[in-house]
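The chain that follows stands alone, in the form predicted on its own, written as structure tokens.
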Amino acid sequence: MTDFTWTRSQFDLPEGVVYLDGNSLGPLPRAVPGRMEAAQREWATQLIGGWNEAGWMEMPRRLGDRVGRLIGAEPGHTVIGDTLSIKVFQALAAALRLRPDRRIILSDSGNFPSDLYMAEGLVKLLGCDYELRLVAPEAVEGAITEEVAVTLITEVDYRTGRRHDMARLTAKAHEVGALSIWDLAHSAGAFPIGVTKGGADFAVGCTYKYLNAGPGGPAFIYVAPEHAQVAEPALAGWLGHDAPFAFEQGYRPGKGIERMRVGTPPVLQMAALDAALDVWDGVDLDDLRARSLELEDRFIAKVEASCPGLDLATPRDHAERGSQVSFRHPEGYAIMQALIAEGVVGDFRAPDILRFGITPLYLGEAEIDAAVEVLARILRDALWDREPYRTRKAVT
């Protein structure tokens, strides 16, 4: 059994703050500063020798396997580096090359805009009648036809917390000869994922949300074994070369997942990720999921009992939701700003979503109850109805 009292002790959270935004940026694990200081000492004492002596060059693959365990991947098929948008682009370009006779990228209108922007840019770059086709989230399965080259789906909707069925949609894609790419940004560290069991061809994700690697934490990409040696990296970066230090003029892709490396790995940020992943060594993902659902149900029930005017946007069915709870309100932004001012930190997503991440590693019943009490008071006394709370900040 996972000891969630112990996991809570591993995080440095501000006194008096109820943090319900770990689905956007995870809090600081206590081990991170020391690990980053150690990496800085390696830099100071070993200088460029750290690439060999401190194992910096191997970190993307080593940490990839640590993340791979959390997403249900085979060892040796996940690598760390770059940003999520870059990894989306890599996976899309590789998938399209594996299906050269097809032109359709299928996604849904609930997908994260950055993923869609990358797809739009790739479509414009390729020309030749390539198309990004968008349908409503509930219409995805029916839209997977034989003209589709690849599906690009974020498993958990960033606004509502609605969860797609990875295994079912991937099976449908394979049935018609299409490939599947899954964005796990709101899945990795939120509940058990089975990219191998679910048959995913490619998967991508970030590490700064539920995995707590810190702002700007590096992304990851997974490539299924059957594609690892044939997927062509459109971004032919130096460190994705089969022999980067041979300094050859022409590009030869590296072996397997190594070919999905692009630029120089961010060593200090990976040191933070390495420390953050230590917490997960003692976590059973099934325990995590059960605890998350308990806390979500508690939050939903108490909000609906004491906060009139909020409409639940998250599915009630456990199988159809991730690890966040979202409510709608026309004044959602101002309400969230009032909440933050009172020490309850969630976030807002346009046009009207109040979003709350439920992360059992450091949240329990006491935090859930305290958050609801503050939210109810803000709504009852209209404390949100103040001009400072209506003024939009750069980050919402």
The other form holds:
There are 2 protein chains.
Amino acid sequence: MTDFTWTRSQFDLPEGVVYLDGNSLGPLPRAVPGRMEAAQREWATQLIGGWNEAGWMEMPRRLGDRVGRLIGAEPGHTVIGDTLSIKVFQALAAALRLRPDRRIILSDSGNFPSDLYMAEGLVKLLGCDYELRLVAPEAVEGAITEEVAVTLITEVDYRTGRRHDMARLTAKAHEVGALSIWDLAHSAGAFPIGVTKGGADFAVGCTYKYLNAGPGGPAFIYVAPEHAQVAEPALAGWLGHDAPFAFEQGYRPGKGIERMRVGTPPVLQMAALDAALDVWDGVDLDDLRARSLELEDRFIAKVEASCPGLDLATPRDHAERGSQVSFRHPEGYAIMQALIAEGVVGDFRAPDILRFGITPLYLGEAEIDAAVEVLARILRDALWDREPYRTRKAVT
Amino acid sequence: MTDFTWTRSQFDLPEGVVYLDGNSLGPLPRAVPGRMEAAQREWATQLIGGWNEAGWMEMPRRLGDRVGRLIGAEPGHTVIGDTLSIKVFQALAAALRLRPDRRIILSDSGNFPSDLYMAEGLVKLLGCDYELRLVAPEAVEGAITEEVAVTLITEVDYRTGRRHDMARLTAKAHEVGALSIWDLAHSAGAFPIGVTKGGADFAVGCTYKYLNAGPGGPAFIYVAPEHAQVAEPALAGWLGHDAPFAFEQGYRPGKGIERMRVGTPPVLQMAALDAALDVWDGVDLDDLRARSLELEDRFIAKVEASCPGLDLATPRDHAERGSQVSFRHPEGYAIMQALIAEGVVGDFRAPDILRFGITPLYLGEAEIDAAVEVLARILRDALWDREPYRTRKAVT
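Since we've got the form predicted on its own here, give me the form predicted in complex with another copy of the chain too.
Complete assembly follows, chain above in first position.
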């Protein structure tokens, strides 16, 4: 049984703040500063030797396996590096190469824009009639036809929190001979995931949201065992080479997931990630999911009871949601500004979404209740209808 | 006049070590730990707000300008992010797009393998008769013909330290209508560079060598003003979008150098870079170059006087070298292992290169002399001809 009092004690949270934005940037785990200091000591004392002696060179694989456990991957199939956008590009380029006679990347209009932009960039680069086809989230299943080379789906919608059925869509893709790439940005650390069980061909994600690795924490990529040894890396960096330190002139992809490495990995960010993952050693993901749904349901019920004008954007069905709850309101931006000013931190996504991350590692009933109370007061007293909350900035 | 006693006091160097590998990984600047702690405090207290309040979102541009000053770029044309390999890919893809009727990427066999691998990966991705053409370093100028779309040259050879003439090769490229990409991995922080004056179209580099940003420090990319607004980003990530937080479905490249940003930047690594760059505020690059040549010449003269069997691999002509000195020896690997065991840290590059980085920010005559003394003793007493030094590891 996961001890959520213990997990909560592992975070350094500011006094007086209810933090409901861990789905955007997780808070500082208490283990991080010590580990960062240790990494700097390694740098100072071992210098270049740290790559071997301190195990820096192995970190992408070692931490890949730590993340792999959280997404239901067998050891040896997940690696850390780069940013999520780069990992999307890698997965897409490799998947298209595995389906050379097909031209369609299928995604949905609810996908995170950067995934779509990276696909657009790749399609433009490739030319040759490649196409990024977008359909509405609910139309994805029907659009998986034999023309489709690969589906690029983010499991949980970054705005509404609506969750796709990974196993079903993947099965459908395989039925028609297509491959599936899953973006787990809002899934990893949010609930149990079974990339292997679900049959995902590729999965990518970031570590700075539910995994709490800090701003700019590196991304991860998973490649299914059956593709690991045949996937061709389009971003053919030296650390994905079979013998990086032989300095051969020609590229030979490394063994399995190693080939998805590119350049020199960010050791200091990885040290933060390593420390952040310690908390997860004490967490059972089924307990996490149960607790998350309990808190989400409480939040939804209380908001609906006391905050008129807010429309639930997140599906009520447990199976169809992740670990965030979103509401729509035409004045969503101003309301969120007022909330933040009152110490309740969520975020806003255009055009009208108020987003609240429900993260049981460091949130409980008290925070949920306090957040709703403040939200209700802001709406009741129309606090949002004042300067400076109504002033919409171009960039939030 | 640069005060090299002061610069040296800014580094945390281990006792009893002569560190001649700053061309691979710079040592820890004393300002880094405090800055890392501050960045973690920002994370803990400002949480998601740090992206605006702490200026995290602007760091790639702000630090880009700080690096830009060191490579002779005008403000606003350099940005930080990703790894050098990724930046090579970005520059290449953009350059090829600017020369749509040409198919040749020209590079030399002395280029760093990852640059060649990334080019190879891009060529394979593009198909359509694109070609990576490799010639010997001394044959580059003659090979710049009207077929060439872009030259991809690393200014200083990572093994020999031989330096290409940036202005001349760039002029030759322009003469035939080609573009030039310069990899400044072994140049930035090694000597004065004039990317704008030299007419470079693109320049890329890393920050963990002479700039001392720490293991896995992020890379940089410079795009010449005349291309900045027309270069098409192949890696079309959201933070290179003109309005990243509008979450539009289609990609529109950001203004100028902004479009070379891709994903969420590594804030903790950037904090280390920021601190590392402080030292450079007190450094005149002409002083640095003079001091570096002085120490290099001293090192060469002493080695040649007292270390028989070592052949200088670095050109004697000042204009033709960077800030590293390399010697060849058939037993180079074992000799370097013995040197490291004796506290003199350089590195080895296959098949027979002993590499020594001469970095005046923290090295002076005493270290140069001590290094040569140890090297001479190792050779005289054949210390290298013992276990474990002779045991060549697969990965060094």
